[in-house]
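Given as structure tokens, the chain that follows is alone and in the form predicted on its own.
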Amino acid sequence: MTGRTSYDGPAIDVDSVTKDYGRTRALDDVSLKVMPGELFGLIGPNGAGKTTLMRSLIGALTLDEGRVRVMGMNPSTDRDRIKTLSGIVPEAETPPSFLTPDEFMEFVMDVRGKRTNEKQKNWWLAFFDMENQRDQIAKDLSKGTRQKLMLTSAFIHKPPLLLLDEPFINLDPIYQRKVKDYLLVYIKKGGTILLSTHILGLAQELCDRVAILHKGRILKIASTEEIIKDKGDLEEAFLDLVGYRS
């Protein structure tokens, strides 16, 4: 892991903005800030904007108002140096289907600037499992292991910034727990996490801080332990918030 960057300011820093998709507000004047080395969860239902809201951290979308920045940087205008510096996996995406897992490896590093090694692609064969499938074109391998390799994509390069948006899709228990004990080493070195995931269990387990989106807009952000302190629970709390009632 490289660590932290030079830049002293927010990893992550999103101020005031909204996202219209025709007459669909995905983000309605969202403000946030993501702090070097921490864990930041971004929850909330399907359709609330999260994803909309990873994809302008990547340049991968205009906004209507606001400003984002990463790292300092202009995601419009640094989108390149964002994806050097960052880990990205993006919601539901899969690797090239006629890639083997050997070569999508290559073929990432190759995009980020940087050498692989046989000894670093075989540490993360080992680490997923997935020495046997190593030679297979992806169209081939099962979602889970499709899954292992998106995010072995994030972490080869050892990058200080992960953007992850339902990273523990499709993986089965030992996997999500695999990841997430990798994660929190990863921030016990310096690196710095958003986590987009549904499971709640999880953030609760893993998150500094969380934000709670709902219809496009923050409900709240606040630390993890200060949300569940009055639920017991952030399940609860979550639902208590975006006004869930059984």
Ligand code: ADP
The other form holds:
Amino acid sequence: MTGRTSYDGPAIDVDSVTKDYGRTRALDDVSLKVMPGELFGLIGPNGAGKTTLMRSLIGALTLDEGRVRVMGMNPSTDRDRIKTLSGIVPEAETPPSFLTPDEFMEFVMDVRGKRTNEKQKNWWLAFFDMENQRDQIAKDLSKGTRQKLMLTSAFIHKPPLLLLDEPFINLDPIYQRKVKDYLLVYIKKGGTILLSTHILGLAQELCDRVAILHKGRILKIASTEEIIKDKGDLEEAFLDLVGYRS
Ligand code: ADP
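In place of the form predicted on its own, output the structure of the form predicted together with the named molecule.
Every component of the complex follows; first up is the chain already shown.
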């Protein structure tokens, strides 16, 4: 991994954050810390506030209250540095329509002030079986291939932190497995991940700890192990906490 910081506090520190969109309170007094080396899950139903929280970490919105720090930095003033030190997969975004996989890899490296080489590009094209599409513009790629490119753009510069919003969307089970394995190795090598997902099975399989978010509020933060011991599995705990009764 490159671009390590000398900062040894929490990789992510969210402190009493509130965010309103007009009359909608998307985040309501949210606090959490993700420690270096953790794979931390942010789980919650649609509209829970997961994407809003993710966006606050990359300086993409103004908070109404509270503060966030990413590797000790303030996303609203240190956006470029955070971008260099993290790999970001925003929810439901796709690569620019008229860039090919080859060009997109060069572009994301360039934005981070780095250069890519053929070996590195070939490795990622092979990892996601995209060799035959390397010169095809993104507009003409399948949804799955576009998502593979988004993941490549987050992983290729080997950042110490990954911010992943629904990264498994549009991937078939084979590539879900490949990405899961990649993330586990990444954590073993010392990386840190904040993973937002509503796929509870995946969160249970991968995460060391999870925060359950509902209607903008944190209902629980606990280790996955503790939740399983308590409730059997994450789905049960989740349905119980959000008040769902079949
Ligand atoms: P999640 O990612 O968990 O589905 P979001 O963070 O996207 O949740 O949304 C949280 C709440 O904020 C929802 O009620 C959503 O409709 C609202 N919201 C999100 N983005 C905007 C926006 N740009 N303008 C107005 N309301 C928004």
